[in-house]
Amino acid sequence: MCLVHGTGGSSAVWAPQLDGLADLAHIVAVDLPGHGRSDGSIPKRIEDAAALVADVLDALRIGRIVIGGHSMGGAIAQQFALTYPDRVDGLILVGTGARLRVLPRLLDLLARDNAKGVELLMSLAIGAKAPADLRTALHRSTADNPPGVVLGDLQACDAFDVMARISTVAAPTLAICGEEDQLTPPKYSRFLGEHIRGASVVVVAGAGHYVQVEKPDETTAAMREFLVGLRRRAISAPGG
């Protein structure tokens, strides 16, 4: 399974899952260019990132595989099961949608004062019930990237707009969101579960935005149930 992190963030915003699916799959959680621990300058477009993303799987002989994504990761994971649907086992999309309008306030806050716009966004993206010190770290991690690289990410979720093909995804998915997420509210993840054959989707109470680590054990058991679904359905297909 490879997963992807969303504006400003790296790999480690899927720790949670890491530890709690490491005994179901091999998972691969990626730091986009201009993110984490990775250099390089950050995608401009989500078509960029999706190529960027396929590039890795390429260079670690992987084929097929499970995608998962969070945000703009989430739009990441949609353009590569568009563009390279005989790869993708699964879909899992997290807080995301088919489309990632972006409040132009925020956008042009954040081409002025990059601490403010940041400020902005975070009290949008984390929800009202997260514990404090996790409120802290989010916003901290978030605010270290670089000048620019926010405001680059959400630049590309502006312009991501899939909703027209979004139906001619066939690989399974789970579409899963906090039930007080702002940024991207249920009804984006209900979009997706009705355009999408036979996706389900999964609303957690009393999260925002980042709901893998805000409610971990729910988003986990999530996928986790999704995952063992994927398995059952590969080895009951004749041949498995």
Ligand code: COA
Contents of the next structure:
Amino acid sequence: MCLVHGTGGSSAVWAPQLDGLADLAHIVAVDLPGHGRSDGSIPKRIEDAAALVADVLDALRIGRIVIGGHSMGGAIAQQFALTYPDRVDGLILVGTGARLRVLPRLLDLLARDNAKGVELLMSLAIGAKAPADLRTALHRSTADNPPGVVLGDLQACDAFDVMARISTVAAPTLAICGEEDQLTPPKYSRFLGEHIRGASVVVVAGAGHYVQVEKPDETTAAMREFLVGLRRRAISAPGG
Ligand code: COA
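Could you present the same protein in the form predicted in complex with this ligand, rather than the form predicted alone shown above?
Following is the full complex, with the preceding chain placed first.
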């Protein structure tokens, strides 16, 4: 399975799943260029990021894979599924949507004052019930990005819109989101559930946009059930 982080994030945002799903899947959690431990310029467009993920998988000699992503990473996963349908065994979309318009005042603030912009972003992103230490850690890791990274990521999100095409995805799909997500509200996940054939939707109570770290057990359990279902399906398929 390949997992892609969101805006201003890194592979660290999947720590609970790397731990909790290690017995079930070999997981490649990428740091996109300009994020985490990867240097280079950040991808300007979601399409570019999806192509970079394909390059990473090529380098690892991985053909077909379950691909998942959070927020911007979920946009990249959708784009990957649309561009390389033959490479996708399953799609896991966490706190994301088929269109990711961004509040203009957030983009304006980030362009003028990165620190204040990150503050506004994180005040919307982290659920009200998240513990203080998680809130601090998420805020710090996002604020630590060089100025321009968070803004660039959100500009890529703002340009992303596959609402008219998402129904062509044929891969088994799971959409997960926090019930209190203000950035990609449950409505976005329900849209994915209604437009991708056979997709299931899990809305996690008491979580905001960072559902996979705010409610790690619930998110990991939903991913586990999905992965087990995929395995069963593969075994029962002709030739499986
Ligand atoms: N899935 C389902 N529905 C969606 C959607 C998605 N991915 N994206 C937008 N929509 C819906 C909206 O809810 C809206 O429905 P409504 O007319 O019934 O209210 C409609 O499509 C149009 O929305 P949108 O394209 O977003 O334009 P807008 O001008 O109405 O709103 C924002 C623009 C920025 C205010 C709005 O997108 C928003 O609040 N976004 C969330 C905050 C944010 O910045 N998120 C960051 C994402 S990374």
